[in-house]
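Let's start with one chain on its own, the form predicted on its own, as structure tokens.
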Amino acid sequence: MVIQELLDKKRLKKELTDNEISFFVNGVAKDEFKDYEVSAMLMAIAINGMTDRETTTLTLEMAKTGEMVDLSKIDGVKADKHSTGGISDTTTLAVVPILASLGVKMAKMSGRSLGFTGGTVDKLEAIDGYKTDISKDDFIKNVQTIGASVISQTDNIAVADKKLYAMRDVTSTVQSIPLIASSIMSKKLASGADIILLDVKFGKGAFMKTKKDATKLSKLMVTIGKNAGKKMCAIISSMEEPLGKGIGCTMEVRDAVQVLNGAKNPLATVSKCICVEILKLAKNIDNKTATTLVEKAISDKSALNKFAEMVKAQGGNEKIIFDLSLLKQSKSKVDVKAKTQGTVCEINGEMLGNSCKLLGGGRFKKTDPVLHEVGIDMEVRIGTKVNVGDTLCTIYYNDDKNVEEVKNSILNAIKIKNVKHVKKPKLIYKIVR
């Protein structure tokens, strides 16, 4: 078998066999192909697509190119969740302690910031002392004894995916749905959980811009997971505006803690929805019972206490969870004021995410450090009525080099029009089971 034969088949829109896909994936993992050969295959897939069978095989073969995490030493049902990325999307920090406090074992491997979206690992490292690179044995021990652990993803998971993703990033093939699905699910299947929930975002602040594409991706990933023997669910949710108030690591930790303290806001709504769906799968209970359990875990502070326990177990200062003033603070801050009167009609999350990066709160390349304390706090949402001079948001920064550029970008991201009513986007669009 030679790579040129596979390239020719996919160029002609023909299906690849399981053996051919296995040959390609293992060749990528072992660096047996030239970059231009891999690039050609990725472009052919991006243009001509893949069948569900092809995508499932691609996913399973990619998962097998690295370590398959064994969670069998952990008692009980193990669950994992994944978000396709968005702005101010910090649900993991709320969801994991809620579910752990209710007896669901949360073994979570997360990533760092990617593109204009934030990374869970970076957010956790905003908590002084929190270690995301603990050993696998300590990870399993924490999940067994505490009920949860969130760590950085090991380099040994889905080796082929890492190599393909690096190539996708420079060949304009990141948006291919079969390639997105196989990338996400290969890592999730390799991570060993019994239940996988996917929070698939759509809108201006997400990688998937439309409900149609988000639905297509969700159905495909749920199918792949079920075919692999996992209990699956996908929530399709809106990213037409930032999910929380804060954009930036420290601010997003604060937002998650506020959810655990009973805050009622869009971040809380999505976080609770994720918890309810996982509980239904884990405990075989109905929606009402699951919702009651989630609300109780928040109201009696058991979820908040569980978060503090998680933080302490991984070297973090658990006092921060009970006193948010202990979080890192930026050197300076400035308000961005409205220049026109009217109603906020649009908030471009991608522009806000890129603005946070300019402040140092994200990465332009993989090796860039992240300033946890910088970012943006939003004071408006879609539908908010504003007058000239009202504060739209507050910028937190250490270096004023890019502040004026960030101000202008924010003013362009927040569209204000002289209208009486704006239809707010529906937060939870659909649930795919």
Given for the second form:
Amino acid sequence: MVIQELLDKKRLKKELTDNEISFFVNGVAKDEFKDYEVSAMLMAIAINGMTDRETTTLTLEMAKTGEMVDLSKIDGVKADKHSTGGISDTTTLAVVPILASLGVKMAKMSGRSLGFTGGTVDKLEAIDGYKTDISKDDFIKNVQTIGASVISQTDNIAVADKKLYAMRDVTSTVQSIPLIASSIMSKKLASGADIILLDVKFGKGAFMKTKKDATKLSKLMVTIGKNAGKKMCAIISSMEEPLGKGIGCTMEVRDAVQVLNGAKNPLATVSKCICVEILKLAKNIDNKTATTLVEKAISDKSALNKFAEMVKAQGGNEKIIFDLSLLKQSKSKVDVKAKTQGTVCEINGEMLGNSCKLLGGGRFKKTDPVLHEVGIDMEVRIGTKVNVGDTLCTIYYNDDKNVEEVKNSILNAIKIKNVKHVKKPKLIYKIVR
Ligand code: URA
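In place of the form predicted on its own, the structure of the form predicted in complex with uracil is requested.
Let's see the whole complex now, leading with the same chain.
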């Protein structure tokens, strides 16, 4: 078999066989092809698409190019969740302790901040002492004894995805539904859980800008997971504005702890919805029973105590979970005030995420350090009525170098118009099972 035959077939919109897909993926993992051969294939897939069968094979072959994590030593049902990425999207930090306190084993490998979006691993490292790079044995031990562990994803998961992703980034082939679905699902299948819940975001602060594309991606990923023998669910949720109040690591830890303390807000709504869907799959129970269990885990503080237990087991200072004033603080802060009167009609999450990056709260290069204590705390949401001089948000910073630029960018990101009402985006648009 030679790659040119496969390129010819894909260019002519013909289906690749399982053997051909396996040949391509393994060749990529072993660096057997030239960059121009791989990019030609990616572009042909991006333009001509793939059938569900082709995408499923692509995903399974990509998963097999790295370690397939074995969670069989852990008793009980193991679950994992994944968000396609957004702004102030801190559901993992709330969902993992809630479910672990209800007996679902949460073995979760997470990523760092990428582009304009935040990363769970950076957020956890804002908790003084928390180690995200513990050994695989300690990871398994923590899940078995405490019920949960969140660590950073190791480099040897889905090796082909790493190479393909880097190539997609520079060939304008990131935005292809079969390529996104296989990239996400190859890593999830390799992570070994029995249940996979996907939180697929749409809107200005998300990868998928429309509900239609988010629905297409969700259905495809659920199909791939089911074909691989997993229990699957995808929640399609809005990222038309930041989910929580804080944008930046320490502020997002605070938001998650507030959910565990019973806060009622959009972050709590999406987090609880994820917990309910996973519990239904894990325990074979109905929606009402699952909802009652989730509410009880919060009201009796068992989820909050579980979070503290998780933090302690990974070397973190668990006292922070009960006293948020112990979180590291930025050196300075400044309020951004409204210059016009009206109603907040639009909040561009991507611009806010990039502003947080400019303050040092995100990465421009993979090797950049992240300042956990800097970021933006929002005081408005879509629909908030404001007068001139009202605080829209507070910027937390250490160095005033980029603060003026960030202020201007925030004022452009928050659109205030002279209208009485705006249509609030529906938070949870659809659930795909
Ligand atoms: N996240 C991934 O892991 N891969 C993609 O292609 C897009 C988002």
